[in-house]
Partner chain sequence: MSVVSAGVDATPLRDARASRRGDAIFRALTLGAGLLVFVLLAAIAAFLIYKALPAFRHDKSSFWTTKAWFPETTGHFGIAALLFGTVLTSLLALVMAVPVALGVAIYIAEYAPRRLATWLGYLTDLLAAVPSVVYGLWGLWFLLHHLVGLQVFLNHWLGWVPLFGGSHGDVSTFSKSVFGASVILAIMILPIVAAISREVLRQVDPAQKEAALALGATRWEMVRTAVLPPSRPGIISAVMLGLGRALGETIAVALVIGSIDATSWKILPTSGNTIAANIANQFGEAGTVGRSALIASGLVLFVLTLGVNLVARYVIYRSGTAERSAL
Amino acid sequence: MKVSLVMRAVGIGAVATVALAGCGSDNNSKGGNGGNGGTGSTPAAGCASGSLTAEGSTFQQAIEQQWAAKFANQCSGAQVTYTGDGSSTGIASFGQGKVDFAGSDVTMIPTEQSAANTACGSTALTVPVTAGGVAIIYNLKNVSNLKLSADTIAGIFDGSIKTWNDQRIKQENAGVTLPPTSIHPYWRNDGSGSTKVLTSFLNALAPTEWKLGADKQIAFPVGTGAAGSSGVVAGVKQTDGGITYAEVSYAKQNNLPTAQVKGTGSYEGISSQTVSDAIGSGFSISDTGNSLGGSLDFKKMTGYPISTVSYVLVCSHYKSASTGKLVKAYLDYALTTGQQQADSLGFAPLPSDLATKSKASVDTIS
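Supply, in the form predicted alone, the structure of the chain whose sequence was given, as a single chain.
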């Protein structure tokens, strides 16, 4: 379902549209939380009028809605619409020139980069804007504290572990009464950055068990496919024994528990701190110039081990100067004041050095 919101973004809908009202910059706001999140007290860029359309990652949808709503308090004569329909759709639409920017949890492959460059008429940039954990969300009667290793998660999603009282799950959850309920996985049937992040994690840390590869779409042999994070989480909510993967805000909104996950270290739950620790230890930039696309090394991650940065895809030089000005203003806000909103939504502020690099990249947009 697609929901259009004007003046205020509420909840998780597939579309967030915010008509921006008011003016001025938030000169008194300070970005960040502790050692994370942006560039201190630097205010967002000056306002611009016009409208922007964007689509892509459902992972970052909640924070895009929040940013748009808050940005409405400082800029007049502008409108930002973000449609959460999956990273693959966002990348494709951006490469076809259908949207002004896209959200994605993965970097573009060379053919996608080439299409984006052509659509922009300039080099397309990949810029980190937020970070978060891909939560393992489940619904199991009378079980609210669950621990799962990479090997066990792989077994659940490849179908080799079929019931919740399987010996492999029991060994990881001493003292927890696990019922013989059948496991019913829900997985994304659209092109999803969250799927790519999860399967890359399993590829790296459960290579003996996981043989299905890592991509935005996977032929899962068991369970049920659904579109978007909201689709898979809705399936889990109505299914005793259900399990899926999605950004943690979807678990919070549906009152569903999330598992502690073990990578190379100990079992870790999702928090702003554990995600920031993971990004700080496992993310590195591989692009050059003002593009900041990078890679995740799950074997090096400390903290919550299924963590990722989430990007925006933008043009370095827009064909319309007014569009470039508004994109720059909106993303400057997101990377400064907007970063301090991350924790309350289940995201993590970007590590401060990465946020500084992202803002410097955005500031070159014209």
Second form
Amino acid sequence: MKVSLVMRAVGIGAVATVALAGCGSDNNSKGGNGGNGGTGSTPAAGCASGSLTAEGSTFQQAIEQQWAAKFANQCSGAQVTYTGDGSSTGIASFGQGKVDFAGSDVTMIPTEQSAANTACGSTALTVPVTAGGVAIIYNLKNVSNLKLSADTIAGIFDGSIKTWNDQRIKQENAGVTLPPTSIHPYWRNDGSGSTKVLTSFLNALAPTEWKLGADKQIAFPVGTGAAGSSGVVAGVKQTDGGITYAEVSYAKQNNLPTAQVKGTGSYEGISSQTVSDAIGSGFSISDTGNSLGGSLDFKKMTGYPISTVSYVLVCSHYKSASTGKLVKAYLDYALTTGQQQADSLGFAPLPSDLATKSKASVDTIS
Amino acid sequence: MSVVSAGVDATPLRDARASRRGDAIFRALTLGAGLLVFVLLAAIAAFLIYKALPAFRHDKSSFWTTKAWFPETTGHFGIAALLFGTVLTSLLALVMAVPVALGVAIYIAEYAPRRLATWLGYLTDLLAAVPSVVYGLWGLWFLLHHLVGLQVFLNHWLGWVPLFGGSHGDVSTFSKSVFGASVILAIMILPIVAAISREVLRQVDPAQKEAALALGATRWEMVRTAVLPPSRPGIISAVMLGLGRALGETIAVALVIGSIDATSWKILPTSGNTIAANIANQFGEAGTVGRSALIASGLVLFVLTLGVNLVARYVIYRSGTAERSAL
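Provide the structure of the form predicted in complex with the partner chain, given the form predicted alone shown above.
Expanding to the full complex; the earlier chain stays at the top.
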């Protein structure tokens, strides 16, 4: 879940340009694509002007920058700059009061929460804003419809399954001719939320096979490490028999197939719908009050089971009223119109009841 | 210096005093510049040590012998595999690059027609101007793919050499390996070694060369007896500069190496990691302990390159005095 520096530079540049060019022609506050085309210059309801800085999760970066651009288009004078440099960096900066909000794939631990509360001068809230799945991407000559269960994926990444025509893969893929090609797993050698999601899934659903734990970084005993989603997918693209895990957008860009994955339910392909379903069935809020941090129960997921939610960390009350107003307006946009943009970027919209809760929480920001 | 003294002779006393003041200022400026280098070096060393200390306190296993890098998750990390990979890739790169670079330099300096020599010189210099990330991407998307045939060949005919060992299945596919990284590094240091050696060879006194030819030496004998010996210190420093670049090269290696933290001599299958590549790959998502650990590895690299440079200085000094005493 990491984008190259070049991509970041391009993204930030694009945000800045759009913000400058923003002229408030799209006035409707809901629906987003209804075009009543610039009949007046009155700002839409829920607009605020000013600029915000945010940083954190690289996973969120693409959608945050998209939201920022569209939001600036809709509300002239509003500029949001999001830098994707890792959830831990985002949490640290937010706790030091360096940024107005942070993106994070994980909830804060108690010490981080208290640092954030101090920086805010009020309770810091954790609010889900988007969801995403981790696709199992592979490259196998003449095969494009693989089905894999949690146990099989665990066997592939821990090295107990070595060739594609292994009995365990065959059993799940009746009718598919599997070649004796050896399996070349590619894994992230940098700390990554993708690794954490995949291994948490394996830990929960393949407990007898998977003994390597669940974390941002894992000592995989087989295969090759590479940095960033682009790195692992580059490896798979060039290796017949290669397999890896990354955001689905990387599979699309490289014309590589993704596997259907079985958790406790049936085999599911990855799509914004199946990821939303998984979050709807597997996510439960554990925070209290307006904070909505929670946990995933992979065993309860019915859709595509290697899925996760991503949060923003905000202050419940900002020291500057105008900053609070802008954060609220921006996240309102992100949680309503913004959710519809998730699919095209390889994200999934939040399930509607969770989106409603998130919006209610955001509406209390002052 | 002769210019200065001539000026003093020719000008009145007032100007002489002014030029003496100029001398003092210039002296102070150069002294300042010289001292600044020391201060910078000391500041870098102090920073590295200060930032690295917390990592040593957190390390749950021996820093020098552990072949894994998990400072954040399990707390076990060590430099063994990284140091091994750094030295191995750099030495292999030298083995591949130096003979070719010397060939290029000797050809340009002694054999090539003048116009061709100029162009060849430009081209090798141009090779040095390519950014390392470009080498890395080219390696990842083109070169590694095309090395597979060579890997199979080496494995088949020279598989009994530990370096070229490995199962056929492992070496016959695309692999991010020590071998691939060494080839990229060799290409990257080639222009540096070639360009400096070329300049060094050009400095050789033409009278010596003519003397060798006059004594009936062939072209090759002339190069061997009159050109190479006096150039040796310069060539050694060229090689050491190349080694320095190879040891510290970051992004190109990070893109083409397998990120396997093990000390295996088999360079053809997926293998290897280096200190610099590990820093590049890990820094983005590293937390407090992770950063400190990476800086500790940076400290090791710093000391290693410093050591290489000192040894190079010593070798140059020794061979320099040997040359002088031989003359």
